[in-house]
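Here you get one chain, nothing else, as structure tokens; it is the form predicted on its own.
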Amino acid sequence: MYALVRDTFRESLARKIFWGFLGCSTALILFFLLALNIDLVEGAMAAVTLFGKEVDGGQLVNVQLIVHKILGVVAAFLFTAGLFLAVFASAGLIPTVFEPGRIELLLSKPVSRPRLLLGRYFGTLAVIACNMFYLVLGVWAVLGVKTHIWNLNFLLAAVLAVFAFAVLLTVVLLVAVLSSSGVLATMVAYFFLIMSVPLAQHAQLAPLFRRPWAREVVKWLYYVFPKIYDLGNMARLAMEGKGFQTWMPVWSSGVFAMVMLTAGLWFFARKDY
């Protein structure tokens, strides 16, 4: 297993996919660190200035507020651009085993073929992961070191964030068993993500329908389907300090993702190539 994760980690660094994402993630840790400029007062910020120009009218305000909205914006772009960028960058790691040559080549190998998808599963998993926590932690270490705040709740986001990509990896590779496409792997994933907006307005959106029936589906998709939108709010609520509500989100999201990743096992484990 080990050897399969590396190897697609190793393809990832040929492919360029690894340092793609390396690359967007560190132009917006300098965008912190060489834009955002504070001056700190007893404790209050006297004056935040971006790229020079003064952004709160050199009133003390709280530094938590600005730390807070700070790391929404980076939970927003991780829930967001950073989730579309890793499902985009999946894309060229497990459909591609699927080639014809390729995969004749790898079932040939002394290794089962729930293994050797795992292997492959865990390994994307990995590229991605090392990624959102390189940023994470990047940002959370320059507004620690310029307001001297280092809030811990910070690192939940990526947690959250890295789990949210492993849902939507069992839905690609599991299209991805099926057709050996990995366009319409990323476009359903992509489908799962959206849809998981309106969804998380369920309360409000089904009353929109008039017949009973239809306001029953919506309720039952939004239980059914993975809940990005639900989950990236979960990491909001953790960097402001406050707690949650439910653990619903994270653990339906999981049962989805073991049906997703179970089918997708069996369907490859009975497929002839």
Given for the second form:
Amino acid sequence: MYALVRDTFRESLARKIFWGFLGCSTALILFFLLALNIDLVEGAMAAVTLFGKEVDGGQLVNVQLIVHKILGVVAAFLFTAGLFLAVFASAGLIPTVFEPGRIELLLSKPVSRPRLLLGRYFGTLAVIACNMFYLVLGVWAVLGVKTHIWNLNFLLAAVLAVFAFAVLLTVVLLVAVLSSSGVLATMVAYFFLIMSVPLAQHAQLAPLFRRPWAREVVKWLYYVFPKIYDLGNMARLAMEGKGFQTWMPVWSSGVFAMVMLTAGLWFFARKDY
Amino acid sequence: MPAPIIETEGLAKHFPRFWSRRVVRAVDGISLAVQPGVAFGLLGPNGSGKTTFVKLLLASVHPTAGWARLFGRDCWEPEARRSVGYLPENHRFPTYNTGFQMLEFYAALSGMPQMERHRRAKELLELVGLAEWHDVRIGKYSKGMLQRLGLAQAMMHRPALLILDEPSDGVDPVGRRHIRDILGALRREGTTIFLNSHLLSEVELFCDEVAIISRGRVALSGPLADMTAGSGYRLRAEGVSEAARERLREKATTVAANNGFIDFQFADRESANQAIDLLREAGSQIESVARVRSTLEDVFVKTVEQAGEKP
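Switch from the form predicted on its own, shown above, to the form predicted together with the partner chain and output its structure.
Expanding to the full complex; the earlier chain stays at the top.
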């Protein structure tokens, strides 16, 4: 398994996927490090300048509030652009394994098919998780040093973002096994990512449908589909120090991921190459 | 007799065509046994099912019927493939690896310890003449170099069985000779070699046993020496009278004039001896008598034609 994970890492390095992510994350960390200046005054209040210009007209603002806002921006980045980029960049890593001339040799090794596929899955997940944690820890450290506020909940945002990616990656895996197409796998994963936004508003969305069965379908889709938007919302709440009303988005997305993963492994075990 | 290393019984793979409702019988009931230490050649025209048969052995393809065993185990058990080295046809090794990394990766999948992997990779890169290329990404390798690297990959974990699908494809004659020498050394060490090739000369030079498959079935199999042995006797004589030539024409399978000599070919020893007596009586000079062996090409073409396929 370790060899497969390492091989995925090596491929992501060669395809510049890892470096691309690292570059984006480093740019964001440097942005907060160099452009944002927070002068602490009387402990909880501070004067904030961005690129040398005063924020809020030079008025003293609550440091806690500023930190929450910045962390909120980073979390929003993780759950939108971050996930989009992650799926886009990693979707090619799984189908390459199924290329003719490559898969036959892998299958000839004394490794079971589920193990081969899981090795690739966890390798891809590790590539993205490393970058997400690097970004989050980097921003967290910069803000912690500048404000002396160490919001541990922000780290939970990284865990949730990686979890959301892990869920979407199971979709990529299943579609890649069935079609061997990275493009199709990306499209389907994006579909679930985008659908999570309107479905999260299912309580408001369902009444817009005239037919009762359509309302039921919206409701069921919400419960069946992965709740990426809701996971992002949970990350935001965590950073604001507010508790979660429910863990349902986590466990139901987890169930969805398990079903996708099991289906992917099942089809892979039965496919001819 | 030791247990066969490869054993198949009624192995079949049919690919249904949903639109035309036809079924393509790529492999159609192959039963084979390969004993340990043997160099076994699998021959057949293009599309006869050779590669599908190998894929069935290595669990890339699910059988429609029958079974295959490697080292006495069901080939679908990962453990059955532990001591198998495989070089696929049209392989596509990941180009982001260097030669060394590639060997190291596949050996790790075969369960080889790290220290041994490193040592063995260096040793094999040296053996296949790629030591200077060990840290170059394999995207820069030529076809022949990739083939040699592929062979090194198959040998990394010192497998007891090597399955090679067109191993000298794209390799120049010198490289081909080099590969043959390496395989010869492995054979002397007792490694069983299963060679899937359409290069008859390669198989003829190297293999002890051969199976010719046609339309997914075994058309002929057995020891190579038996297949090519005893197709007749050739007699070369000088000063053969027209009358003697006419008499011998009835017994000979072929008669041909060649640089002042007459070459007769006879199907069996008795006919050849009768011809010698007759020629001596007629005052002819016997230049030579030799036993003629069929070439593998003769056997292959004849077998495939009998099976109703174009070679």
